[in-house]
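Next up: a single chain in structure tokens, the form predicted on its own.
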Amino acid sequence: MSRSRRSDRLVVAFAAAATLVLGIAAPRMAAAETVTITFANWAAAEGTTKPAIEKVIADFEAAHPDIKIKSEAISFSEIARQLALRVRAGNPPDVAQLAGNDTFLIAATGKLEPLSGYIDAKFKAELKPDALNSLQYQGKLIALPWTLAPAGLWYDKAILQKAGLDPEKPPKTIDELTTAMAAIRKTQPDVIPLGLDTTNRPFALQSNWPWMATFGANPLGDAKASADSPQMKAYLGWMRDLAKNRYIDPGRKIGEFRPLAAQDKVAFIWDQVLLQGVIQNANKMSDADFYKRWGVTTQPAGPSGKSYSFEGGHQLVMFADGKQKKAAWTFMQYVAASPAAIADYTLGPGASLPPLVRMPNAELAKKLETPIFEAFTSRIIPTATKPPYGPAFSSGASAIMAGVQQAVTGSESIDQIAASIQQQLGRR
């Protein structure tokens, strides 16, 4: 054998030796570890919202493979007490959908992971500083706005248009409104003027809150706060007004108004950005069509002279106790923020508006080219106030509401009413 033949298969053995050893010696490198992160939602609970949590889900997952998300559904009315037990228990989720006076709640057992520390200066300027600022909760940002909802009047014009009255000018003030609903019970006496939430819960209390602020009332909340007050009574004796008008039809939820003015059964109805999509899934209605019955504008201005709205958008929370963190606030980025999540959830089935300064690309921000979104967005938005959220208003809501209720079906006197409200808060 050749000298130049034996050096080579030394070659080739060594490196198969070398080889060997060092794959003995040396361990592969371990692929990128996976984490599952829970979400607890009443999104992926609802019919309409269902597929597009799970397309959101998905396609999140696509992008992150490195994290799973386990959705659980909760109902709207249970999470909140569902998450207030889980939290006692040490044992919450860790990304969670809240709104209004439950994310408070939930933020009053100091579990909530405060989100200054992740939120970086890029992204923030992303958001609407209105909707960052009603988020913070002693001094902390307790929440990441999801999506904005809020509530405006709306109108029917065909109503309108039955009645009298002109179509293309709703009431601007709470007098114009009065004279306007009169006219529909006049001459449509089948159809509900105002649809307004008077149950007794804390969401009617945001609900009927930017009612009772624009006649001046401050029923709960500071130290100058009083439900025995003159604006108070006032606007207690309005209500009582509207009931005794039947201008209102008193007990009901708001969503037991929205399939009646779908059938062109309720003139006015009070309610948030979402109204549209349900009118539509009901009738079938197309835009255009929609925008030709349907109109939506600010709160008719009482004594104050301002308009106000509320706002009821959906917000997501972080726990102090979860264990991946990182990968929930990429996560929570990602729904509330990202173009396919807008696109697909939140102006899809979840009929609200981005909590965005700007639409990150040309054809959403073609999508809000319409006149609803730009009614909400340049004059409804604006008026939006926020109620004194917190175990106070959970609490105090039942006292209000049931003397709201008192006002609205009962004959005893409005001072009386006022009077007792303000003997129940003050036991509280």
Second form
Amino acid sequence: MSRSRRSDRLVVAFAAAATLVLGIAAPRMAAAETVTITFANWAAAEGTTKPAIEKVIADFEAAHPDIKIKSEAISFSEIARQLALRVRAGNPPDVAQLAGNDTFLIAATGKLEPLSGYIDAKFKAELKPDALNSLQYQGKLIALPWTLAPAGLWYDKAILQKAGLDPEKPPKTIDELTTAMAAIRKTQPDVIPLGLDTTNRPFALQSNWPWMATFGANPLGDAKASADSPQMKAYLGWMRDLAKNRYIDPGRKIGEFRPLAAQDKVAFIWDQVLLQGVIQNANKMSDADFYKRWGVTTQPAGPSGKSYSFEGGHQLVMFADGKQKKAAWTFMQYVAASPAAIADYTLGPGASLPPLVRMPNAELAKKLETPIFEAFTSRIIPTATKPPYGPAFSSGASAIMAGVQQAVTGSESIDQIAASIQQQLGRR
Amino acid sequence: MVLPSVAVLAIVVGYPVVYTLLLSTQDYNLLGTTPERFVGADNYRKLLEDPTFWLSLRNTAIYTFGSVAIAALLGLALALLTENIGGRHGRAARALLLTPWAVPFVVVAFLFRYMYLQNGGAINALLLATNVIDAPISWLNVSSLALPAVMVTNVWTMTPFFFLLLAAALAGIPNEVIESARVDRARGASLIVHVKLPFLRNALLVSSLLMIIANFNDFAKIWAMTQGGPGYSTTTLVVYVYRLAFENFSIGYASAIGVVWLLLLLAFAVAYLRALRMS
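The structure above corresponds to the form predicted on its own; please provide the structure of the form predicted in complex with its partner chain.
Okay, now the whole complex, with that chain kicking things off.
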């Protein structure tokens, strides 16, 4: 074999080996550059929001080919428990969707990454200051506001009219509300006058907190429990009257009133901004018909003379044990504030309000010009009160809501019930 | 030969039991908000002074023994009633009677929950239409009615189990025994009480003990229907432990209640084993 032949073969062999090596290694090199973020959320677990969040994730991945999102669907009622267990096991996701007390419950584990180091001045200025301030825990920003979903008093104008009430003048005080409910009960016995969540779970306490507040009650107290107070007893007595007169349908979750509201079977409903989307999704009502039929206003003021609301919006949190924090933050920013995500998810089916001071474009700004969004933005959001969230809130919720249920369904005296709640809160 | 079984049991049963015992002597919060520390018998002392624990124990006893007793009686009655129905009709009747046992418990719970609704529930609609009541009743939201209402659901699911076992036991009674009793002019109630029931005693005892153990642990039906409410009127031990462990995250205290619960179940398990030996 000649020397040149041998060298030719060597060259061919080298080229083949190089091709093989590159062929195997190239995809690996590309894969090494792609990071995967795990995202625990209930948006993908619910039929109404699943397509929207999947689209947001797909759009994000298309815009950021180096980041892949692994969405983990967990139900709303389970997510806090699962995250607490995963934190304990050292296996949390990178990013999670949380809301209300759950955000602060998980923050109490000390395993949430403070976001102050990620949020720059420009992005901070885009977000509503109240939304940011309410997410401080021990002086640190522990979550990024994703949606705002305050609760208001929704009213079905046709039902009010049928009861001989002015459909454009919803009740402003508890007394006016009681008079209206009596008229509705009398004229339309098959209608539930007030849809109110009285289940025993932390969300129900969050939902009832503004009603306690308007009676001047603060059962968890600032320093120690104060459930055995005249204000709390007044609230419990009012709840008992509501049940006795069959103005409320006890035991239903708020979500169980929504289909009934879509069938015109609920006159007033204490619910979040997303109710419009749920009703329209159920009965296919047009926007114009919806605004003709439904209105929303502030909570009727109780003895304190003040109206309150609760902010039930969703947040995004990042876990301190995550390995891809930069990519996680990029994803969080995109989901909360990108025009595409706002259009597809935040203002999509089951719409909530974006946490932004100003909409990023005129088209989105136009979408917010509805009587419902305007009522929430200008009148209801300013009445929002934040309950003392944290582990004490969730352990206190069982005792307080069990007491509310006893007031609503039992025969024990209100004094006994208030004393029992106080005793249980004291034992925690 | 025995060693592998012992090893598997030690891992599957022994480890959780020992770990629960250890946890019950600690102040252990799942969120890690307070450092874990050994508290000895404090959780057990706390339990003695906890009215919700005693109420849960009482509810568990009513729910378990009440449901099992009623379901056993109904199962027995159905087995006796269908005993002599033969042919196609008999098979169809037995298949129909067994249907509730085939429906998943959670489905049953939601089914009854919607049937019990104050507004739009089938039970209220039926009672109103037949003038039994003049206003709809919120079955699951009246403290005094909620536990019996959940028990009715439980009895509905459990009766076929008793029916199945007792029908099989009835079929196993030798014909000679029945014939000789008839020769002695034993008929109707007398034949059932003096001849058939003694033959069913062991089947009844074993199936009741099995169901007592199953009902003591019943979580799905109660949670899906009432979540232990209203108030604490349907809170049983298992519901209370769940709330303590996964809402309050008080794993130490929940474990102490778990240990008491385990001891009670052990007592039933021993009784069951003895009953098996007797039969």
